[in-house]
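Taking the form predicted on its own, here's one chain by itself in structure tokens.
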Amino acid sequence: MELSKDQGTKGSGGKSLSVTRRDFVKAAAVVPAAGAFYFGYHALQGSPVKAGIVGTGNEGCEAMIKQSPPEFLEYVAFHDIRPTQIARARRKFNELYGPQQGEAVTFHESWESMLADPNIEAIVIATPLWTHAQFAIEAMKAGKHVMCEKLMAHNITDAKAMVRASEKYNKILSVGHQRHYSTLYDDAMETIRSGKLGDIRHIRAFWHRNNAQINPDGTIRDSWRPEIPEADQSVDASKYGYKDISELVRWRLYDRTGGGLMAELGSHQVDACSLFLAALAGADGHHEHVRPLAVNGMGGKWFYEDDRDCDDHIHCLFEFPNGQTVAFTSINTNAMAGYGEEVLGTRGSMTVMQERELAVFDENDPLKKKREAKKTEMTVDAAKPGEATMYSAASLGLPVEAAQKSTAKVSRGYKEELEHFAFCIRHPDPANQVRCDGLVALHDAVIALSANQAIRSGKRLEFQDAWFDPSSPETPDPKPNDMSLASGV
């Protein structure tokens, strides 16, 4: 990235938000809020809004609670149906609020008297897949607001019921694509707006992990199949339609209640590439995709020999217009690459990894007697407790030096996707708009679930328009799911 003089070699532009990287920084200073001075809204006047959530596991704990902002969203009630869930909630509650407002935060035995209660304006959702659509249609029903985890449903009838809820019941519905909502995703899209990687022809995405180690008894440590504890033996998971208490801890691994590692993973990357390829073709916004051609794709099981659905290893390479592709690819048996995102254009290369870092490499002039390596650099450190986040940059074979602290740490870009969904509900407007909107949502959610069709049939699948409009029933959906809930909206 050039940077201008008066930003200095450390940082980058946001020219689409009319915002330089100094300018965020400085404001930061003395602006609590520094995601809301960045992506354009506000302090709320009034109250902060307040939510109620369903599911407390890990995402609901530590990126939807942990993460939230008390200034724009309060927390007054919750549900769950696992004891060990529910503790750990009330425990973050208390780390957020202090002992006594933690405390006060309502449990409700069932999501229908959470749903109830009048005083909550909000429902944020963290639930196993399959129930994202029911929960979210029937909070809209009954006159909340929406902020549902990523990816929006388990299959794409269920996300347009989702998306003809929102519409109809005249209520925000916000998903947490939360790269929507980084500096560091905001920053590549400039980048690329700017010409400096000159035309792009080809992105490579990856999510790559580890759950292959053997734990000393022998067992193989698989994150997405953890031990059930005791304290939750005892739940009658078939109450609430799961077929035992497996299923409901592990929902990840089963076609029945999750979508494998296209919708947990590659929906994050893939929804971030068609949104680099929107800024090459000048689209100066988040609510502007490129949609895909075609997908081909291939995965298996080829690691774990259990009773799991999902794939261990996949294998995507999306076609979009302009002769562009992406190729995605997600593995558990390796985790050196982590996972990020690699543009490559005809003048440079980007890369963004772990949403902490972003570089950009000029490719060699042949025209140069001296051939030079140059590499610019932006990260978003992570920041102890009480201390500033640090953007940084710099050329290759310098020292990276820090830019200006600010008092506030940003984050991957959960608190800010949290504030604005309070802003907009705070402050309604047309001018108001969530980042992450169903429509956008279904976007996302039509990539991924197709994407899954085409690794199971092994078949090269081109994309419909029909799919991508909330209003014709026409999906690549294989059969109605059993557990639909978008019947009657």
Ligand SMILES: NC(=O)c1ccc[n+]([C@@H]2O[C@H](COP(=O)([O-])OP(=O)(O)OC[C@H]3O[C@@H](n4cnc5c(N)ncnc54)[C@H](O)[C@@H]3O)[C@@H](O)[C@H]2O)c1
The other form holds:
Amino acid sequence: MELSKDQGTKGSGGKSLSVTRRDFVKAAAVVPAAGAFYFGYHALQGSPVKAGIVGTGNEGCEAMIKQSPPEFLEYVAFHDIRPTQIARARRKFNELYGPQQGEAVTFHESWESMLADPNIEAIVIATPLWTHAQFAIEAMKAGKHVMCEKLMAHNITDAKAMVRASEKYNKILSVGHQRHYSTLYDDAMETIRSGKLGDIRHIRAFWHRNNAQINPDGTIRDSWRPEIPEADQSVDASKYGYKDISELVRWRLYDRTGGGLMAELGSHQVDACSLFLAALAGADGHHEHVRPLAVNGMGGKWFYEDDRDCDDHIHCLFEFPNGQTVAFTSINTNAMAGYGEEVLGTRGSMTVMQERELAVFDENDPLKKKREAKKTEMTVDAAKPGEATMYSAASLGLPVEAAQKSTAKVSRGYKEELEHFAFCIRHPDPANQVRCDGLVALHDAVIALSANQAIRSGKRLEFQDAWFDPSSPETPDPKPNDMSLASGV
Ligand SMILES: NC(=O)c1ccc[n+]([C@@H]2O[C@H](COP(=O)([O-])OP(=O)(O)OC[C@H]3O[C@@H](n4cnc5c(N)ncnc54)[C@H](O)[C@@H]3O)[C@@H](O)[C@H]2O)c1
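For comparison with the form predicted on its own, would you give the structure of this protein in the form predicted in complex with the named molecule?
And the full complex, kicking off with our chain again.
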């Protein structure tokens, strides 16, 4: 959402918050070494961590490889099963490291061969949801640290097994909810802690897309149903547990392999709202949480008429303690709202949009009207794509020069999560803990996957403490998953 000058000044109460321009931290994320500044690490002081990656599709290539920090983490190996994505990874490595080093990154024909590679210290997992637990647990068992994409696992039984494996094999497990490494979200939490928003009873979170636009040939342009490239047609997908090549390429559409809108999109915002409510409660949000009490949900396959299992529209209402609620919607047929969170407090509102804009609005206070009118200020203006508009958080105390720089790209946190992961591997110390470890990710997985159960049953579902406890067998899982690994740990 790019706010015009008018929208910025109008906000919810017709005025901006009374902070001065000098206090603004505009695009603090671009301050050199911002990640280290915010997240408490420094240069690696040692050779980069040698890593392998499994799954070199969209997220693997565009985030985990392209945005990886070579001075912290160096890919030495990769594995995938689709020829197009293997070639894509090779191109990415060449771009990142130059042709000589790029060509030297070893391609492993099999997962087992990559696991056995003694050169690898850590494995990055960016494969479809249902495979995460198996890859993560086998990797940790083989002595590798793991950075696994979100959602942590396909079911809670598997997610708990991943946490236990991390403990049992004493390996770091970091899960890719990148908002834990976003300076924008850190700033949002700081804004909540500062009291500028007052007390908070409601957050509206949404991820709206239009995956229903029509191509010239009459087909629907659905990003979850991509074309199957010619070069991948010959892959024997059944060797890897898929029904066919379509299930491998379009895994998000099916219950066996994906977790629907809640797992793919909503889990990010469940994570964000957990951070916000933790900040309000005085918790750090990374290792201390606020648990929801219950969730109601509804959803359905209301637009598409194909073979998919997953809903195309969902609406969930989460109840938290103290009468706090979080409403989440995800729809596939209109993109106007985009994605983001609106945090609605007694004194102000905050919007965090598209992982790159943060704006704070004063709540209308008739008693203050006269005083405020004298110093109307502009706190929000339009950001170009990829640039930041971030106002607020004087409390961060960055130097004024930093506040005046600005306009480079805001990091969404992928680079920082990989940096910190590598840093924690090189500097083992109780003080150095990845921010989205297995327990944090289990918390997010329980909330997201329980919401799916609430949607399916049409009933209000109350969260049980035991669901969040990795040592307890209790879960909200509907039935043992036929593809679930979750044993032996
Ligand atoms: N953090 C984020 O913002 C974010 C964004 C997008 C995706 N993701 C997550 O990243 C993961 C991958 O998503 P994606 O969009 O890249 O999907 P994708 O389909 O583009 O890529 C998945 C890759 O895994 C490979 N693969 C599948 N099964 C395999 C197996 N058994 N062995 C080896 N390789 C296998 C596929 O060939 C493909 O290249 C998902 O968990 C997704 O939720 C996270």
